[in-house]
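Given as C-alpha cells, the chain that follows is alone and in the form predicted alone.
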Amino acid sequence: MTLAEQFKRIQRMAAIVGVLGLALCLIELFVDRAQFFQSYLFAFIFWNGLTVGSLAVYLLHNVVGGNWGAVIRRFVEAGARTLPLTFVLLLPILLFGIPLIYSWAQPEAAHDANIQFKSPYLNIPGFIMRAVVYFLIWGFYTYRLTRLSDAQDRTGDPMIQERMRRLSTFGLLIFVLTATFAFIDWIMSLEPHWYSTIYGAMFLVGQMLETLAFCIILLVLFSKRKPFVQVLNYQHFHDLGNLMLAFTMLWAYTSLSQFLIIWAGNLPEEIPWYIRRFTGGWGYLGWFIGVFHFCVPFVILLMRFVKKNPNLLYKVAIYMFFVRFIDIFWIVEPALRQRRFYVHWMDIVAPIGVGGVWIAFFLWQLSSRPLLPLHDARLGYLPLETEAAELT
C-alpha cells in the first residue's frame, strides 16, 4: 500500500470516527445542554491546542532557525492550516454555549459587583468579536507563510527564507499577545473572579509542548519511509527531544511561579482557583500532573540515549501527549464542576469526535503538499539507515 493510499484510508477512518462521535454528543445536547458544552469546550481546547501550537512552533522556527524545524515543517504547516476547521468547531460555543458555561454571561452576574466591573470586557458581543479577530490574525500569518513556503518549493529562491523570518519575527509577538487574550477569554474567564498575569504564557507553553509531542510521534512513524529516510538522522530526534525537555521545564517554571505567588499572597480572590482543583477528588489529578507532567519526563529526557533513540522518544512523546490531555481536563473542568470530581461519558466521546474530524482535516492538508520542503538547505543530512549501519 502506497503512502497516499494509507493517508486516504486513515483520513477516511478518522472522519467516520469523528462524525460518529459528534453524532453521539448530539444526544447529550438534547438531554443536558450544559453538560454537552462543558465537555465540548474541553475537547475544543485540547485539539485547538494543536492548531495554535503548530502556528507557534512554525513562527518560532522561522525566527530562530535550526535543522530540527525543517523536518517537521510540513507537520506544523498542516496543523496551522486547520484554523478554518477549528473556527467552525468554535461556532457552537460562540452562538449557543456562552450563557451555559460562562458565569459572567448568566443573569445572576448582574448582581455581582466584581463581574459588573469587568463587564466592558466580559460581554458576549466582545467575546465573539475578539474570537473572530484572533482567527483572522492567525489565519493571515498562516496564509502568508504557507504561500511563501509553496513559492520556495516552486522556485528554490533562497531569499524566501529570509522573507519568512522577517514576517515571523513581528508575527510571533502578535501571536503571543493574541493567544494570551484568547486563553483568557476561553478558559480563564470561566472563573471571572480569578485572574493570573502568567496564565496565558503558561497555557501557551503547554500547547507548544503538546504540538512538539505530536510532531515527534509523526516523525518517528514516517522515519522509515521516503522522503524522510533520506534526510533524517539521530541529531534531529536529539534536538526535538531537547526542545521537549526545554518546554517541559518552562511549563513547570510558569506553573510553579503562579502557584507560589498565589500561595504566598493568600488573597481571597485568588486562592479559590487552587482550592477547587485540590478538593473534592480533583487533588489526585493535581498531584498526578505535578509528578508525571514534570518530574518523570524531566528525568527521562535528561538521558541522552533516550533522545537519540527514535523508538524511546516516540514512547515519551505519546506519554506527554496523554499527560497534556489530563492537564487540560484538570484546568478546564473544575471551573464547571466545583462540587466533586467525576468523568462524564461526554468527556471521552467529545474529544474522540472532535479529534477524529481534526485528524481527518489535518491529513488532508498534509497530503496536499510535499512531505518535506523541496529547497530547504537545512535538509543536508546523512540518511537514517546509513547512520544506523555505521553505529552497528
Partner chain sequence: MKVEELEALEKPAIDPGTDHIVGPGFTNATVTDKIANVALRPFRSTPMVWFLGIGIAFMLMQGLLIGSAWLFYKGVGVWGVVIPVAWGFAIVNFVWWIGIGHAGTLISAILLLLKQDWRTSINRFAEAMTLFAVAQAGMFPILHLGRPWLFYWLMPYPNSMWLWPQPRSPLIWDVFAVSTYATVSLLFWYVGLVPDLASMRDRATKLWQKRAYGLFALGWRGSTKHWTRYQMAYLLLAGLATPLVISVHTVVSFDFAISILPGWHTTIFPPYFVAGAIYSGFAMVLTLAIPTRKLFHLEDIITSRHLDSMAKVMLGTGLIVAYGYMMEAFMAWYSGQFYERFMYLNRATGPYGWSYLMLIACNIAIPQLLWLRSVRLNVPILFMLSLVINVGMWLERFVIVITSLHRDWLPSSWGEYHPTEFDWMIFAGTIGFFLTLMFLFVRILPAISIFEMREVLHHIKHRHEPQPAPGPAHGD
The other form holds:
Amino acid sequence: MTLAEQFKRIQRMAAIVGVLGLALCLIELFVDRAQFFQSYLFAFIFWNGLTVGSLAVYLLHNVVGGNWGAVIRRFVEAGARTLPLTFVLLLPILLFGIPLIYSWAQPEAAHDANIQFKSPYLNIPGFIMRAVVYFLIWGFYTYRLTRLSDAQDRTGDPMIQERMRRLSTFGLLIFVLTATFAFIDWIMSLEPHWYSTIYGAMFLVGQMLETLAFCIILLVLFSKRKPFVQVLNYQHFHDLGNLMLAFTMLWAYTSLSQFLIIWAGNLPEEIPWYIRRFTGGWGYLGWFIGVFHFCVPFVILLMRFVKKNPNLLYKVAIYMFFVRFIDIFWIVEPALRQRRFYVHWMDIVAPIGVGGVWIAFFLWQLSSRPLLPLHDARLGYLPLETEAAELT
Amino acid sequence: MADSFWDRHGLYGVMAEFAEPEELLAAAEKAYGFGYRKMDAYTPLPIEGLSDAIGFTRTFVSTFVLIGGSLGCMGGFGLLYWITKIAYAHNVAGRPFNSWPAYIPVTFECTVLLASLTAVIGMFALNGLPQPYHPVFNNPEFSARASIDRFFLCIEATDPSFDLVKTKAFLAEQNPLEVAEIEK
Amino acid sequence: MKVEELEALEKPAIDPGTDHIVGPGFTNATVTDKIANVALRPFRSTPMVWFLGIGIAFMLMQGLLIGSAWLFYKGVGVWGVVIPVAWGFAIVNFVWWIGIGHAGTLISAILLLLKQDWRTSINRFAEAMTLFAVAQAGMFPILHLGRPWLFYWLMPYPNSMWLWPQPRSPLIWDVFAVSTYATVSLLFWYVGLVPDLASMRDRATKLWQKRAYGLFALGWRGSTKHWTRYQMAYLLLAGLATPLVISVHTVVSFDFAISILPGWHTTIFPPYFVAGAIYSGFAMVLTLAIPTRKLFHLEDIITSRHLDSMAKVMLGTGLIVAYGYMMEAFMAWYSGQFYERFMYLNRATGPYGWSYLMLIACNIAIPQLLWLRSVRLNVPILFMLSLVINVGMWLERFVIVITSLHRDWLPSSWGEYHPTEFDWMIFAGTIGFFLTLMFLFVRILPAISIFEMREVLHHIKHRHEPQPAPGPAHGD
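Return the structure block for the form predicted in complex with the partner chain; the form predicted alone was the one displayed.
The next block holds the full complex; its first chain is the one shown before.
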C-alpha cells in the first residue's frame, strides 16, 4: 500500500470515529446540557491546543531557526491550518454553551459585585467578538505563511525564508498576546473571581509541549519512509528531545511559580483555585501530575541515549501527550465540578469525537503538500521534487 | 606493575610534534592499532575523536555529579525539614511544620551547589591536577608551544611494547616535525 | 617584546561585518598573541585611556568606603529608609546588580547548550562581569542588616541559642541562591580560564609572570584525557548553571511576590524578573564590550555580528518585560480588587509617577529602535541604547520597591521616600568598585577565551568538509 492510500485510509477511519463520537455526545446534549458542554469544552481546549501550539512552534521556529524545525515544519503548518475546523468546533460553545458553563454569564452573577465590576470584559457579546478576532488574527498569519511556504516550494527563492522570518517576528508578538487573552477568556474565566498574571504564559507553554510531543510521534512514524529517511539523523531527534525537555522544565517552572506564590500568599481571592484542585479527590490527580508530568519525564529526558533513540523518544512523546491530556483535564474540570471528583463517560467520548475530526482534517491538510519543504536550506539536504511529492 | 628497563633508566617516553591536529589524530590511531596503550596526546584545543583514538572513553565525571547532586538534594530538603519539624518546630502564620513547597528553592540550590562542586573538584582530581611538575614540560618545544599551536603525541616508557629505538622509528614514520626523548 | 610587536598592538583592527564571528587570517598562534598581549604587554604600553578610566573608577569607589564607614558608625538612619518604605536603595541596587550578573552565566551556559558560536568572543568577559556584579549585589543586603557584623546569623548553623533561620521566608532562600550563584559563577569562570592561563604561562616572557599564571594554571598540559573530562565537566556545569541562573532571579522575585503586598504579590514576577535580568545583563555587556573592543583594537574578534546578536537578545527580553507590565496592568483591573487597582493607578500617576513614565520610556519605548538593523549596527547609538536600558532597569526596581511600599493600606500610614546623599554615595561607589575590577580584569587576564577561539578557527576551517555520521556518544 502506498503512503497516499494509507493516508486516505487513516483519514477515513478518523473521520468515522470522530463523527460517531460526536453523534454519541449528542445524546448527552438531550440528557444534561451542562454536562455536555463541560466535557466538550475540555475536548475543544485539548485539540485546539494542538492547533494553537502548532502556530506557536511554527512562528518560533521561523524566528530562531534551527535544523529541528525544518523536519517538523509541514506538521506544524498543517496543524496551524486546522484553524477553520477548530473555529467551527468552537461555535457550539459560542452560540449555546456560554451561559451553561461560564458562571459570569449566569443570572446569579448579577448579585456579585466583583463579577459586575468585570462585566465590561466578561460579557457574552464581548466573549464572542474576541474569539472571532483571535481566530482572524491567527488565520491571517497562517494564511500568509502558507502562501509564502507554497511560493518557496514552487520557486526556491532563498529570500522567502527571510520574509517568513520578518513576518513571524511581529506575528509571534501578536500571537502571544492574543493567545494569552484567549486562554483568559476560555479557561481562566470559568472561575471569574480568580486571576493570575502568569496564566497565559503557563498555558501556552503547556500547549507547545503538547504540540512538540505530537510532532515527535509523527516524525518517528514517518522516519523510515521517503523523504524523511534521507534527511533525518540522530541529531534531529536529539534536538527535539532536548526541546521537549526544555518545555517540560518551562512548564514546571511556570506552574511551580504560580503555585508557590499563591500558596504562600494564601489570599481568599486566589487560593480557591488550588483548593478546588486539591480537595474532593482532585488532589490525587494533582499529585499524579506533579510526579508524572514533571519528575518522571524530566529524569528520563535527561538521559542522552533516550533522546538519540527514536523508538524510545517515541514512547516518551506518547507518554507526554497522554499526561498533557490529564493536566488539561485537571485545569479545566475542577472549575465546573465543585469539590467532587468524577469522570463522566463524556470526558472520554468527547475528546475522541473531536480528536477524530481533528486528525482527519489534519491529515487532509498534511497530504495536500509535500511532506518536507522542498527548498528549506536548513534541511541540509534538499529532497528531489519527485521523491518528496510522492503524495500529491 | 614492574617498571620497564627504559622506565628505570629515567626515560618518561618519546614524543612526536605535529603541526596539524589531523596528523596527530592519524598518528594516534596508528599507534593504538600498533598496540601502544600507555600514551597521551597533548593539544592546545580539544580535538573531537582524539580520546577515542587513544582508547580513552569513560570519564566518570557524570557519575560524580549524579552522586553530588543527589546528596545536595536530600541534604537540602532534609536540613529544612529537620529545622522546621524537629529542631525548631514553631507555628508560623498557621503554616504546616513541614511546609514543603517553601523548601523547593533551597533544595534546588543545594542540589546545584553540590553537583557543581563535585563536577569541578572531581574533574581536577581525576586529572591529577594541580600538579607542579610533569616530565613532558622537559621538552622545550612542548613548554613553548603545546598550549599555543602545536600538537604532541607521547608514547610512555611504561608501555609493555615500548622500545626506545623502535618507538622512535615508529613515530618518525608518522610525518612529525620532530621526535624527542623525554626524561623523567 | 620587540618594537614591531608593540606597534602591532596599536594597529586598528577591521570589523569583518555581521556574517563573521572572527576576522580573516587568524591562526592559532596569532589569535593567542592578539588576546594574550592585551594582558602581557609591558606596563608602559598600556593605553592612557585605561589609566584615566581606572583612576575615575577608583575615585568613585571611595564613595562606597566613606558611605559604608559612616553607615556602620551611625546606623541605617543615614539612609532615606523610613516606615512604610523600609526597603530603599539597598534592595533596588541589590536587584539591579544581581540582574546584571545574569548575562555572564546566560551567555556562557545557555548559549553553549544552544550551540551559538557567537558566544565565544564575549563569554569570558561576561562571566567576569557576572562575578563582579554579584560581588556588588552581595554587599547590599549585608549593609542593610542594621548589624552587618552578625550577617552569619542568616546561615543555618548550630548555635548555643538553638535558633534556626526561618526557611519559609524567601529572604533565607536568597541567602542560599546568591551564595550558590556566586560560587558556581566563580567555578565556571575559573574552569574556563585554566587552559588559557596555561597559554599565558607559556607565552609570558618574565619569570614572575610565568610563575603567577603558572600557579593558577595548576600545571595544565593539554592532555587529551584531561580535555575529555574537562569538556564533560564544563558541559555539566553549563547544564547546571542554566536552571541555576533562572532560579536566582526567580528567588529574588519571590522576595517580593511571596508577600501579599499589591504590586509585589503577582504570579508573573518570576519569568518577568528573569527576562528583565537578562535584558539588563546584556545591556551591561554591551556597555562594557563596546569601549573595550575599541580600546584594545579587538574589532576583528568582537565583531558587529556579536553586537547585532546581543541587540536582538535585548529586544526579545525587553518585549517579555513589556508583556509582564501589560499583564500586571490588566490583572490589576481584572482582579476587581480595590487595592490592586489603586496601587497601579498610583504607580503611574502618584508622587512617583515620573519614575514610572521614565521607566516606560527607557525600558519599552526607546529600545524599540532595536527593530532597525541600521540601529543595531550603529555602534555609538547601540552604546547609548545600552546605557538607556541600564537606567531603565534600575528604574524598574525603583518603581517596584518604592511605589508599592509608600502607600500602605491605611492612609494614616502613608509616607514618602527620599534617598539621602549616602544612598547615592554607596550606589555610585559600587559602580566604581565594579569598574575598577573590570579594568583590572581586562589588563591582567585573557578577556576572551583563547582556546575556544582556536576551536572556532578549527570549525571554520572544517566547515566545508563532510561531517562524520552522528552516532551515540561514548562516555556519558
